[in-house]
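A single chain, nothing else alongside it, follows as structure tokens in the form predicted on its own.
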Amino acid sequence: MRLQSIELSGFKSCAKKTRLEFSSAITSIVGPNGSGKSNLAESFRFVLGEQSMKSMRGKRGEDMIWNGSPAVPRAGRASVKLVFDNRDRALNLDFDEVSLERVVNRDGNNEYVLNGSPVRLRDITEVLAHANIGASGHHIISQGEADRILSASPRERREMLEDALGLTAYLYKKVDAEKKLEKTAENVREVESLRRELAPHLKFLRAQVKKFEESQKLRDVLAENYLEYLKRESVYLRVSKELLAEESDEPKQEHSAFAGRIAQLRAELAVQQNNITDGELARLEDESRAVALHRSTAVRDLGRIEGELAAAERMHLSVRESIPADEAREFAERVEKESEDIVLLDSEQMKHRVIALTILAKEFLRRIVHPMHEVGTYDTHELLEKKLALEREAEDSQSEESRIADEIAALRADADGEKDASREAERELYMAMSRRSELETAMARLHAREEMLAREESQLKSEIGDAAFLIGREVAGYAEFDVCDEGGSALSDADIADEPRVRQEDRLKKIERMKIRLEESGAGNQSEVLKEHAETSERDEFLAHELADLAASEASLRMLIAELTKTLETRFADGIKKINVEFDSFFKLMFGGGSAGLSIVRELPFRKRTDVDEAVEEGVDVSISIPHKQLKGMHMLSGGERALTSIALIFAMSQVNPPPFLILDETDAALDEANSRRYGDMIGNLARSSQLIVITHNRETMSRAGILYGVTMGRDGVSKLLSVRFEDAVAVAK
């Protein structure tokens, strides 16, 4: 890889676009003091990503921008662009030419561009690290910093040497690995914290899932019991309904037959009863009653007439003679006897006797009360005629009554004969009605059984609905469930139906108890809890997997850090040995003898001491021995001796791991003529492995350059360049 050119625009004193090409191994930049030569060296620091404004003689990014002059206005931004020939792929980019550009604006914002594409500073640093161009700036020695490596602390000196030895890439990897390890440890703590937060909830969910698993087992047992119950119940109802239909068929047919027979018998009896002349019998009975009434009336009138006749006869007798006391007594005894005889007579005769007795009593009283001349006025002849007429009427009525009674007796005799004929039909009708009642009772019992089966069928449908809610669609297959006995043999429908109902009731009670237990287990939101448990478990497993990955990553990073540390230590120790050889050689060349070397030292970091043990840091110390001098420390060296020692060490570092280019800003200012020649010889040797850009006032150094750039500054304060290629100049001179 070779440095092709650098282009500055608005950077410090380079107000206008300034371009320097580096086609020679050694390029020398000369010019008077204050012309802006060092600004060119600082432009290299700037474009390579230097972040310390102090090392570029500024306080902030705005100080890098041309600030203007009376002749030239100030710039709004500053940019520096480096172009490399990358045909050897020293830079890990698949381009033959690589350009790096850095732009700073007035607001302090920086932009980095790699081959025209905006990138990060980190990207620039990583690309340069592969080409041994590190951030320590060991390959850029600015004015007054020649002995910086000597005045630096052991730790800073170690960093410079690591950069010079090309260990920056390993250091970046180690730093990245340490950052990743720290981030991994932080992630481990976060993941462990998340797992600790999940643990109580996951424990609760696991308990719930365990409860659900138990409830699921109970559900499975319930499902099996439910299916068996439903199968048995359905078979029982089907068989019972079939048997009930068979049992109901015969009674219904027999009942229908008896109903027809009963209707027939009733019709026959109605016909037989209608054959009796009920109207004639009623007429005769009415006629008999009328005749009897007429006869009783005639008898009553006859009794009255007879009484009147008797009274008239007794009255006539009393007129003829006086009524003796014996006769009156006899009359009283007769009345008394008549009264006693009345009790023994029937109702009709008793009426006539009472009437006659009443008439006799009235006449007797009248004889006593009325005068004797009233007796002669009573007509007995008329009474006799009425008596005869009434006696004839009574006899005729009795004869008629006897005739009617004979006719009624004859009609009733005929009716009794017909009743004897229908008595068998009545007996058969009674037996038929009795049998029909028995059949109706049996049919009522069958109907009650039918209603009971209907209720049980309704209950079965309800149980099927409950079962579907509890065990799901599985209940639909209860008809295909095989009911087996204790030996495992399938039972027939007849065997299932013949089982005592109490066992089926026990099964239902058992199912109800299991349903209660299932409800108490809280399986209502089972799906949600199971889903949450699955998600939480999956998250916990993911975190556990992440934790395992992080642990593996942590172990891998620790191993990588250990390997990088070992590699760095090994390569650093080997590099120190090689640098010591070159350092001692250059030192002897510069001082004409003596010795110089580097040694690894261990020291605590400069902090306030505490009781806690602190890590020991490794650094690099410089030890020299100048001929004919006894030195007790580096602080006893003169300015020239420090410059020579620094140059010897810098050149030794460059020889062990040559950088692509080396920038020396007046590092030879303190050298005398003899040392300047030695310095020039060393520059010639270094130019074989690295491009050199030397800012100098030393003619010996200038003579070694292939291209000479002269820097001048006019009244406008802007640096200007003049270039001379010595090869072309020599050709022109000849």
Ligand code: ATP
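Only the largest set of C-alpha atoms that superpose within 1.5 Å between the two forms is called the rigid core. Note that this is a predicted model, so its numbers are computed, not measured. Numbering follows the first chain given and starts at 1. Compared with the form predicted together with the named molecule:
- A displacement of 2 angstroms or greater separates the C-alpha positions of Tyr226 between these two forms, with the rigid core held in common.
- With the core held fixed, the Cα of Ser248 is displaced between these two forms by 2 Å or more.
- Relative to the superposed core, Ser553 shifts its CA atom by less than 2 Å between these two forms.
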The other form holds:
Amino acid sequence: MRLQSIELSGFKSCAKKTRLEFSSAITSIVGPNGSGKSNLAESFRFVLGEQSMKSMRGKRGEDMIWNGSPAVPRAGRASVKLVFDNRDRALNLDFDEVSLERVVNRDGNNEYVLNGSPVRLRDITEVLAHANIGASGHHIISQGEADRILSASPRERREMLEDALGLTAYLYKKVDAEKKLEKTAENVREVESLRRELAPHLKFLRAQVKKFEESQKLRDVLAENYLEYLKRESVYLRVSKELLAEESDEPKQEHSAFAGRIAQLRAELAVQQNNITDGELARLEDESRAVALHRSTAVRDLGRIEGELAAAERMHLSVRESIPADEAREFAERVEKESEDIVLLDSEQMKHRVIALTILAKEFLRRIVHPMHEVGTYDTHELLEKKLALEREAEDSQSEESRIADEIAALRADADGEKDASREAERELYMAMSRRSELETAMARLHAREEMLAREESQLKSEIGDAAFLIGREVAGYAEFDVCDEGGSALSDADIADEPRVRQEDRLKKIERMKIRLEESGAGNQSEVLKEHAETSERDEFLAHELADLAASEASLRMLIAELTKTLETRFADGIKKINVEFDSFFKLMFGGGSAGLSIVRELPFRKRTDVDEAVEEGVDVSISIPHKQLKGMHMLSGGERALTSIALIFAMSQVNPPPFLILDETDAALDEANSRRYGDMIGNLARSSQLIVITHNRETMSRAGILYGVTMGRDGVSKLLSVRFEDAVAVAK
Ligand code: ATP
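Please supply the corresponding structure for the form predicted together with the named molecule (the preceding block corresponds to the form predicted on its own).
First the chain shown before, then all remaining chains and molecules of the complex.
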């Protein structure tokens, strides 16, 4: 990369457009004091992005703008444009020529333009760092600042050396990585905070979903149980109904057959019973009872009359009449005859026989007693008449009763004959009715079973409804459910129906318990919760994924930082070693002996001095040894010695890692003639690797330049630039 030109407009004393071409390795700028040479050096700082106004002898951006003079009005803006030949692509841009421009306006606003496009300062810095043009400005040595590197702190010195060693790009990368790491850590905290916020809600939703899943499992088990139960129940009911229908058929038919036979038998019996003259018998019995009553009334009255007669007899003598013997014998024979077969008679006949004997006895007694006459108040005659009348009455009634009894006996004998005929029919009727009763009992039992099955069927329907509500439509497929035994073989309908009912009852109880558990689980309709859980989980997973990504990028950033740190340390240490060789060599050249070197020192960062755990920062110390002198510190050096040491170090740095260009503003001011020559030799050497722009009053230095620019300032206060010959320049320098 080569510096082609610089163009200033309105920058400090360069009020008008001023252009310098750098076609030679060494360009020298000469001119009287106050003509504006240093302004030109500062214009390099300005365009390369210098942010410190102080290092450009200003306080604010406005100080960089032509401030006007009585002759030339002040400018509204200052601009400086550098043009590089980038054919070697030292600048990381795919252009052969790269122009870099900075403009500052009076309002302090800065603009950067890279190849005509506005860019950020950072872009400029990065592009330049790639070409070893660092921000520390180690390649621009301002007037009087040659020993800046000596007066800087070890830490600042280290930065300048890092810059000079071309490590700025690594530093930028490291800083960039550290910023990214910080940002990543911030993102991690944010994401973790979001996850923390999400966690309780997610926990709640997870619990809900777990509950729902458990109830789903329960529901599945319930479905399985329900399907088996319903299938078994439906098979049982169907088979049972079929069997019942078969069982019911026979008793029904038999029953209806018996109904016909019973009706027939009843009809037959009715006919037989109608033949028996029940009415006649009843009438005779009524008549018999009336006659008996009449007779007993007559007997009672007779008793009373006889009592009265006995009373009359006690009052009067009665005369007994002797009964002839044959009459008494006749009476005895009749009694004997009447009594002889009495034991063979039935009760009714016996009754008649006793009555007859009684009448006989009474008649005999009446014969042996004298008729009563009037006794006292008794009219014995009347009494006797009444007695006779009553005795006749009783006898008549007795014979009437006997006649009726005979009639009844005859009638009953007829009826008994008929009863024997109907007894068989009655027996058959009884048997038929008994069988019919048995059949009715059996049919009642069958009917009860029928009702039971109907109740079970209605319960099945109700269970199907319940199951459909709890499980859903899949319950409708219970008929297709395969009921298997413990070995997994499908059971036949007959096997299913044969199972003891208690097993189904147990299944139903189990189902009921499950229903209660399902209800207690309270999982209900969880579609909203499931949706929310899915979304929240997705969000949490996304955040977890993001955290993992962040952790990965954190790790890779840490690794990058570690690598960069290592590279920086290694390269820095190597660079310091190389610089030390050159430094010592330049130093010996300048001082005719002695030694100089840099050493890496470690110190705690200023703001963290109390924090012992913090890593220490590395700085760089300078140590020199001047021939024949015993130095106790850098501060003991003379101005010239400091300048020589600084120059030796700057040149050593430039030698190890040559910058594309080096601007030296009167760095040689303090050198004596001998050292000026050595200085001249050194810049001759340096020019092989870097373009040099030297502002000088030194003849020796000027003599090394290929191009000489003379700067003058007229009365208008504006710096003017012109190409001068060496002789003219020497004249100006003097
Ligand atoms: P020396 O050889 O003494 O170091 P020099 O050639 O380096 O001098 P500079 O320091 O570059 O001179 O120029 C200083 C001049 O620039 C001063 O006269 C100053 O007034 C002028 N100057 C500085 N800033 C401005 C500005 N913003 N507007 C106008 N003139 C300015």
